[in-house]
Structures are given as C-alpha cells and as structure tokens.
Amino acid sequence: MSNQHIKVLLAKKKIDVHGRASKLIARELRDAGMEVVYFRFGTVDDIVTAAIQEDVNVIALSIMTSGHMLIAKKLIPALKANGMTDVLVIIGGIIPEVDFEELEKIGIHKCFISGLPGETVAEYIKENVGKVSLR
C-alpha cells in the first residue's frame, strides 16, 4: 500500500503539554507522503469520532503521561463496535517496554520505543497499512 494514500490520525493527550516529539513525527510522516490530522483528545470517545469522521487508516497514539493501558483497553472495543476493524494502531510516547506486549494482545499493532526516528514508523505505517484487522 506504499503507494496509496496513507491517512492518520495522530492523537495526544490534551492535558498532555509536550508536543515536540509528536510534531516531529508527524512532520516525518507528511515527508513520507502521508496526510496527518494532528488532534488532542479528552477521550477515547473522542479518538473513534476523529477517526470516523476522518476516514484513517491508521490511529497513532503519542502518550506521554501514563493511561496508556486504561486508553488501549477503552479504545480497541470502541473502534470494533464503529466497524473501524481494519484501521492500524500504533503508540510511542513515553510508554514502559514491559508493556508492549500487553498492549499488543489488547490489540495496539505495534508499540514504538521513544526517539526512534520518524522514518521508522513511517515505514512499518507503509509495510501495514492494509493488511491489519482488529480482532
């Protein structure tokens, strides 16, 4: 799907106030040809509306201040119950590695150390996009 157009969702946290780091990657990820709608949200509730309303194909989660695990159990029903069962979902943040795979049976595609560069999740977005459901 390297050459389709790639369309993502890359939420933050609203009380979260870093942003340095999800506007690199999304920087990187429009320079890899993709279109990022760059949105803060209060709830999981929000996510599955911007994504609806959107039309993504994948949902990239920036979390920088904890909850990931309480956002990853709310977030996959709530997309499975909308018919988003083909939308790919990732996170990085600042998200403990004993918790990836975890959050993998939960359903969240692939979980993204801190500071890798953004071509790296550029790429894997391209290698799978399309090819993933959510069980």
Given for the second form:
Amino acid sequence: MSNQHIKVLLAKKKIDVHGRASKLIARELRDAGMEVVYFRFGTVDDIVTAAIQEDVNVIALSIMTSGHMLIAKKLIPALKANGMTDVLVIIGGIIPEVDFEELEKIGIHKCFISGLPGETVAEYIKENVGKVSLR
Amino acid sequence: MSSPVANENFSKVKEDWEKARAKYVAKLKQRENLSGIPLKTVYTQEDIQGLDLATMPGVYPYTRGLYPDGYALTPWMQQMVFGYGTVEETRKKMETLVAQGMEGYFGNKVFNMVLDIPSMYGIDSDHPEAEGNVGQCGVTLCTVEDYDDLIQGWDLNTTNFSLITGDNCLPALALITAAAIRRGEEPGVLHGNSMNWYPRTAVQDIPSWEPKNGYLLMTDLIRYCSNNIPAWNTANLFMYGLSEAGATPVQELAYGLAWGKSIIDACKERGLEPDSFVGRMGFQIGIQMNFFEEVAKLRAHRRMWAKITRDAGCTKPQCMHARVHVHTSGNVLTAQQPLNNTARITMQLMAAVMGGVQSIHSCSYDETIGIPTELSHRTALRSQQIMMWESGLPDVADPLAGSYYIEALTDQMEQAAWKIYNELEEQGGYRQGLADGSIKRAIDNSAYATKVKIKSGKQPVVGLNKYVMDRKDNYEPFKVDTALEVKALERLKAFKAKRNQGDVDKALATVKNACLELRDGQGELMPVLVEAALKGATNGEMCQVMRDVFGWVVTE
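Rather than the form predicted alone that you just supplied, could I have the structure of the form predicted in complex with its partner chain?
All chains and molecules follow, beginning with the one already shown.
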C-alpha cells in the first residue's frame, strides 16, 4: 500500500500539554506524503468516533503522562466492536519499554520510544498499513 | 571601559597566532550555538571593545547577579518537582525530600509540587476524561481537605508552596487560602507561587480561556495577592515552556521577556502600580546543552528585565530583579542509554549555578522512560548538593565575568533577543503574538529545524545519532499504583457526601456572577473563589463555572 493515500489519526489527550513531539511527528508524516488529522481526545470513545468519521488507516497515539495501558485496553476492543479491524494502531511518547510486550499483547501493533526520526515511524506505517488486523 | 587593545604587544601576539594557524585555518568549519549565533574559535580583548563592563553584582542592571555577593550569603533554593498519587503519598515524599536536605533560602522548606494533569486542567478525579491520569504525573488536589492535609504541620511562615497548576490556578490558590483560614490563620501568612501562566497557550495547544479573559484572570490573582497575600509570588513567566516547545535560547529570552511585559501592561490597564506587583513576578527558565550560551542567556536576561521594568515605571530595586528558577531541560534527555543523562543534567546545573540563578529543579535521568524512580530523583537532588558543597562553583559571584567570550556572547544574545522582542512589541506585543499564532509558528519552526539537524547528524546527540547501541536497557521505571486512582475517587466521594450541597450550589452561583462581572472588567473573582472553597466547592467545580463564562477554546 506504500503508494496509496494513507490517512493517520494522531491522537493526543486533550488535558496533556506536552505537544512538541506529537506535532513534529505530524509534520514528518505529512512530509512522508500522509494525511494527518491531529486530534485532541477526551476519552477513548472520542478516538473511536473520530477514527470512524475520518475513515483513517492508522491511529497513532501520543502519550506523555501515563495512562497508556488503560487507553490501550479500552481502545482495542472498542475498535473491534465498531468494525474497525483493519486499522493500524501504533503508540509513542514516554512509554517504558518494559510495557511494550504487554501493549502488543493487548493489540497495539507497534510501540515507539521517544526521540526517533519521524521517517522511522513513516516507514513502519508504509510497510504495515492494510496488512494487519485486530483480532 | 578602556581595554589596552591598541597595545603593540597584542598586535604582535595576534600576528604570531595567525601565522600558527595559517596552514589549516581554511579547513575549519564555522560553528554556531543553538541560537544560530556564529562563533569564533578564539575571543580576545578586541571582542569586548565598547561593552560596558563597569558593573557589579547587586547593582542595576544586575547583569552580574541580583545580590552583591552571589551565593555567599545563602545558596540557591533546591526545588525539586515532585508529586504523585493522593495528598497522602505526596506528603510522604515531602518528608523524604526534607530528610534528604532539600531546602530553600536560610533553611526554609520549599515544595515545588506538580498537580496531576486532570487537576491542572481543572477537572476533578471523578471526571470521565481524568481516567488513567489521576495521581499519575502529579498529585491530585481537588478539595479544601486535600489542601488542609497538604499544609498540615508545616509552618506557613517558613514553608513555600509552589503550586504547579494550569488553568486551575485561581481555584488552587483559593483552596490553599481556604485551608489556611480553616487552620485559623490569615491568608497573608502564606508563602509560595502561583504559576498564573495562561500565556503558555501561545505554544501549548491545550484548550484554555479566550485570550482577553486569560489576562483578566491573571490580573485578578495578582491584585488579590498584592492586597491579601503580599509574600505570594503571583506569576511564573514560563520561559521553560517556550524552550521545551522548541524555542532557541534567544527566542526564549525574547518571547519570555515579552510575556513578562504583557503582564505588566495588562496589570497597568487594570489600574495597578508597577511597584506594587512586579516584584512578585518570577521566571522559570530552561537550560539546554550549550553551556556558555546558557550562562550568557541568564546574564542577558537579568539585564534586559531590569531595563524593561524600569522603563515600565518600576522604581524599587526588587521590582527590577529577574528572579529565576531553573528547570533543566527535559527535552534534551534521551531514552537511549538513559544514564548518559546524568552528564547532561550536571552540565546544565553548572550553567545555572555559574549563571547565578535563585532556584533549581534538576531533572532525573530516567524521565524519558517514565516517572522518575526514588533513586533517580534523589540522585538529581544530590547532583545539586554536590554542586553546592563540593565544587567550589558557588564561592564567587558571576565567575565568568570578564571572559572575552562570555561578555561578547552576553551582548550578542541580548542584541539578538531585543531584535525579536522589539519587532513583537511593535506588532502589539506578546498578547498579539499569542492571538495571531505568530509566536507558536516561530517556535514550532525552531523545533522542526532542531529535529532536522539532529536527524542529519549536524547536531550530535550521544546515544541518539552518535555512538548508537542496539541493546535495549529494559529499564524498570517507577509505577504509580493504579489503586491510588480508586483511593482518590473514594476521597472525593466522601468529601462530597459530607459537605452541604445547598451551600456549594449557592457559592458556585456567586462565583458565576463574579465571573460575569470580571468579564466586563468589574469586581474581583478571587475573594469569591476563596468563599466557595470554604463552602466545599472543588477545583473542578470552580473551573467549570469559569469555563462556562470565560469561554474555552482550542488553538491549533
């Protein structure tokens, strides 16, 4: 799908002020030719609604102030319940690497540590979008 | 200042120097600092020609420091940021920090407490959007009982409570004031800080008040404190926030000082005399990685603020003092090889101390992974204490003064910052730059430029783009027990059950009226919020009423 139009919902919690990295990633994904919807969410339901309305291929979560596990645990079943089983779900920010395995078990496709070039994320998206499913 | 630059001997020495480097000089790459100021490889007496070096610490314009003998009378305040869980866990941490020797001027207790993001945003722990964030990256403080417990046992005359709040700034001050009153003390006994940093929305795209109302609320708090809590520090000029969002050190100076000027202007428009409030404004400054640039920045900053405040009508020296709390940059720390961050933090601390600041928070080396552990947090505090007691750095005020490089750079940083500052002032100042998004665009572009430089390797970052290792450190971070969220909810529920709901409703209706009046430029909100806090209104309830009246907007 690497030459197709890719639409990303970049979801960042509304009450969190840390936006430098997520805004940079948004810009770098746009540089990589993707359409990025930068979205401030209140609850997990907001993410699902926005993902459906915007009909995105990718949900990229940016988490800086904890709560990632809870969000993942709610988001993945909610996406499935709404039939969004072919969306690629990735997460980045201040997330301890020791949590990566559990997040991937829950259904997050890929976890990224902080400080990476946006190209790394873009490459991963291009290689994997459309090829995954949430089961 | 007359330097012996025309000295024949120097000309001869310089010729010899030129000869010595002639073979390779064409190959040298032009270097620049993080602000983009081009650097020479050597600075000489020629570089300080024309600079005013007839200055002393403690004397206007305070380039060399606010106090005549630097740290000799009392060292800087160690103000580690802390706070997690409910007030109970946070109190334990306060006691631990005191036991570890964390103290302020003359041995006073100083607590630099961060509230969790729901509290900062102004929603209580039982709000659906708070789920998963309660007590996580800060302490949850919702009710007057939370604040009762917070101040319990501390002598309010010698204890400083720095409340790291967001848009709940006024309700938080109302709640701690109410707690002091419930303890039978006058509000005037309180010591501490309000952040009052609505202007951060220039760079942080978090929902907040409409700009005009944000400034009305800030000035309301400042006026209340001037009249009722004179020792309270009323506004934190959050240059750290600008820096962390991507501002270069020069941009941080320019926009930070313009931020300060905008508050002075707003208060004057509300009829306040500069001498009555400017002395209670203070700065929080970020320290990035270029050591000399940061020292020069701190020196230029003091000089510029002294000029700005004097021009604004201040006559008291303390109103021209740029009092600075440093927060070492979290953004420059890497998740890769996290222990490397101890070296970065040490460098930043040295810059802050040699720059002569009043108070320091040092980051923990594992902040890029999660919430700091007890060990990393203690090590960050100990780094300050090693600097304070072992290094000899605090012995001499402004020890880099007179260095050709530092004096020339201080001047260059100042000139570069004035250029941005004056352009912004001509266009309507910080408030205009906030409203039209120009400050955000400039800083976002700097953040992007920095990332491009890091990706290309032009700006080396050890462990990230240089000396990279594949090995995962698999570091075990501190985890806040998620059971604390349940505990916080129960605490709030129990509080709400025993308060008189009729009184609360009435108090909130009064708050609403006061908000409507304030929106029209009339009346005072803070005293009404204190009354509401005394009646049992929570942080989230007061904020909700304020949002209803003052508008709540997202800037992108």
